[in-house]
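A single chain comes next, written as C-alpha cells; it is the form predicted alone.
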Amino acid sequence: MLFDPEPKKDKKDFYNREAELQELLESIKREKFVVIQGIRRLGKSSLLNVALAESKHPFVRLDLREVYFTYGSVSKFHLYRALSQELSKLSRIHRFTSWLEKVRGVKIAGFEIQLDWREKGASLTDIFRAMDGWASARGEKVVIAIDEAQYLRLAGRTRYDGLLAWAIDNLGNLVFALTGSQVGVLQDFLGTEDPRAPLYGRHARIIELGRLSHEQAMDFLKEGFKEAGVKHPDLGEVVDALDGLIGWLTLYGYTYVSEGKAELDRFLKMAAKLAAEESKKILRWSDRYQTVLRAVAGGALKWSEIRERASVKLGPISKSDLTYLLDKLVRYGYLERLQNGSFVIPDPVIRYMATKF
C-alpha cells in the first residue's frame, strides 16, 4: 500500500519514480556502478528495492543502515552475518552452492551459507569472483546492492572502497548498486574529489532523487486514502509542511489512517522526536549542533548571521569551530549549502526539531 511505512517492494505501492526506475534498469543493464543518492525520506530504498524486483537478475541486499542502527556499528562481523543471510537467501532461489563450497571459511549446510568473519576467514574477494564465475557461467549479472553505503566509512580497518573498485576492474558480471542519504559522507566514501581514494575515476551513473512537487505530493496523499478508504482531512497545509519528502507524507497517511487522525501539529512534534534520536545515532550529537541548526531555522542563513546567532548560546565560537559544524552538518545531510554560500534546512521536520527541541 502506499502508505505502508516500510520502504516499498513491489511496483504497484511504488508512486511517481517512473522515469528513476527506469534509468535504474537501464543502468543495471549497461553499467558496474551505480549511485543513487539524495537526502533521507526521498524514496533510494524503495527505488532500489522495486527495481531489484523488475530487474529479474539474481541479487544480495545489504541494508548497512539497519545493521549501523541496530548494533551501533558496521564491524565486520555484523557485516559478513548480514552477507551470510543474503546469500543464503539467494542460494534458496537460484542454488549456487557449489560455486562457494570450495571458498576458504565458507560453510554450507543445505541452502544455508556462514561466512568466517575472522582474520584468516572468509575473503570478500574470493566470495566476489565466485559469485562472478557463477554468473558468467549462466550469461548473466549479479547485483550486489548496499543500502546507505557510507557507513562503510565505519566499517574498521578494512578498505571497502579498493574492494569495490578492484570488482569493478576486474569482476565483468556484478554490478554494485549503491544508496546514500548522508551525501557528503558517501562522495568521501566514493572518493569524488581525492584523487588517491581507489574509486577515483571510476565512472559511477549517478541517479539524483528530488522531492515531489506539491501537485505530485497532493495527488499521492489523495490517492493513498483512496486506497485504505479513509476520507481525507483537508491536505493543503500538510502538503506545505512537509515539501514534497515522500517519507513524512507516508508516514503522515500512515499515521492518519492508522489513529482516525493526525493533527499536523501533533504528527510534526512525533516526526521530529524520531528525527531527533536518529540524529543522535548519526552525529553523536550535542548541543553546538543544535544551536547552529535553530539558527538556521530561525533565519539566520549567512555564515555570519549564523555565528552571531551561535554565539549567544554557546558563547565566544571561533571561525574554525563553526566551519567544522556547518560542514558536517552539511555531509550529513542536515544542513544544505547554497551556490550563493547561505545555508538552508532541506528536511522540513529537522527544521521543526531545531526550533522545538
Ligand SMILES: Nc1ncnc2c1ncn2[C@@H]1O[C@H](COP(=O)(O)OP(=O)(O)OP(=O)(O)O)[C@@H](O)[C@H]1O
Contents of the next structure:
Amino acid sequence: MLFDPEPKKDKKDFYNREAELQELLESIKREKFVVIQGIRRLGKSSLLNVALAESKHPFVRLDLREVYFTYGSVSKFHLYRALSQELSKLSRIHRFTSWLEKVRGVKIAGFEIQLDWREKGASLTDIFRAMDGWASARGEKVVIAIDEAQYLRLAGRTRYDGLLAWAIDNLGNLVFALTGSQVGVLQDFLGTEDPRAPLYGRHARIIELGRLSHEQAMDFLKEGFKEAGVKHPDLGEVVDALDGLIGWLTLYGYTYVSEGKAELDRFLKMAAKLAAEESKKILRWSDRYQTVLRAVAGGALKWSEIRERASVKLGPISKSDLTYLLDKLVRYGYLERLQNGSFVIPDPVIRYMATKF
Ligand SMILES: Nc1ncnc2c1ncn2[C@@H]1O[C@H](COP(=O)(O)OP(=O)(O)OP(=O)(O)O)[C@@H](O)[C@H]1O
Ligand SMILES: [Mg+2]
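Now show the form predicted together with this ligand, given that the preceding structure was the form predicted alone.
And the full complex, kicking off with our chain again.
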C-alpha cells in the first residue's frame, strides 16, 4: 500500500524513486561504501529497504534510531544485541554459522547467534572478517546496512569510523550502506572531509534524496487514494502545504483513508505534535531552540534579524550562543543555511510547529 506509514520494504509499494533505486543497486554492486542522506521523511529507509530486497544479496540491517528511541541511547550493549538478532535472522536463511563458530565471544545455539558485548568479548573486526570470508567463499557480497548511522557515535568507546575505514580497505566482499537524516551530524561522524579522520579520503557514493515535485506529489496522492479505493478530496492545498515531503504526504493519505477525512489544519497540528515529540528526544529540546525556530519560521532570515527577534523573548543573546544554537539546528536538519547566508526551515511541519506551539 502506498499509504502504509511504515518505511516501505517492497518495490510494489514504492513510488517513483527509480533513478535513486538504480543508483543504489549499482553502488551496492560496484562500490563498498554508499551513504543515503537527506532530511527526515524523504524516504531514505524505504529506499534502503527496497534496494536490499531487490539486490538479493545477503544483508544485515541495523536501525539505530529504533534502538535510540526504544532505549534512550545506543550503547555497545544495544548495538551488539541488534546485530545478534540480525545475524540470527540471516542464519535462518543462509547457513553460515560455521564461519562464526570460531570467533571469540560468539555463541551459537541452533539458529540463535549471541555476541558477547563485553570488553574481552566479540570484536566486530573478527565478525566482519568472518562474514567477508563467508561471502568470498560464495562469490557473493554481504551488505551491512546501517539506518541512521550517526547514532554510532554514541555507542561506547569504540571508534566505529575507524572500524568502517578498516573494513572498507580490507574486506572486499562487504558493502556498507548507511543512511542519515541528521546530515551534519552524520558528516561529522564520518569525517569524510576531515584529514585527521579515519574515513578521510575513502570514496563514498552519496545519494542525496530530494522532495517530490508538485506534480509528483499530486500524482502520488491520487495513486494512493485510487489504490485505497477512496475518493480523494481537493488535493491542491495539501500538496502546497506539505512541500513534496513524501513522508508527510503518506501520513496525510493514511490518516484520510483510515478516518474518512483529514482536514488540513487538524492534520498539520497532529503532525506537528509528532514532530515536537521527536525533536524533544533528539535535541533534548529547550525553549531556546524553539525561540530560534520561531524567529526563522516567518521567512528566510539573516543572522542579525534572527538575533533581534530571538532576543525579544530570550533577552540579550551572545553571538556565540546564537551561533551554537543555529549550527546545532542546521546539523540536525531543522534549519537549512542558504547560499546567501539566510536560514530557512526545510520541513513545513516544523515550520508550522514553530509558529503555532
Ligand atoms: N518511494 C516511496 N513510495 C511510497 N511511500 C514512501 C516512499 N518513500 C517513503 N515513503 C513513505 O514515507 C514515509 C517516510 O519514509 P521513510 O521512513 O522511508 O523516510 P526516511 O527518509 O527514512 O525518514 P526518516 O528520516 O524519518 O527516517 C513512510 O511512511 C514511507 O512509507
Ligand atoms: Mg528513516
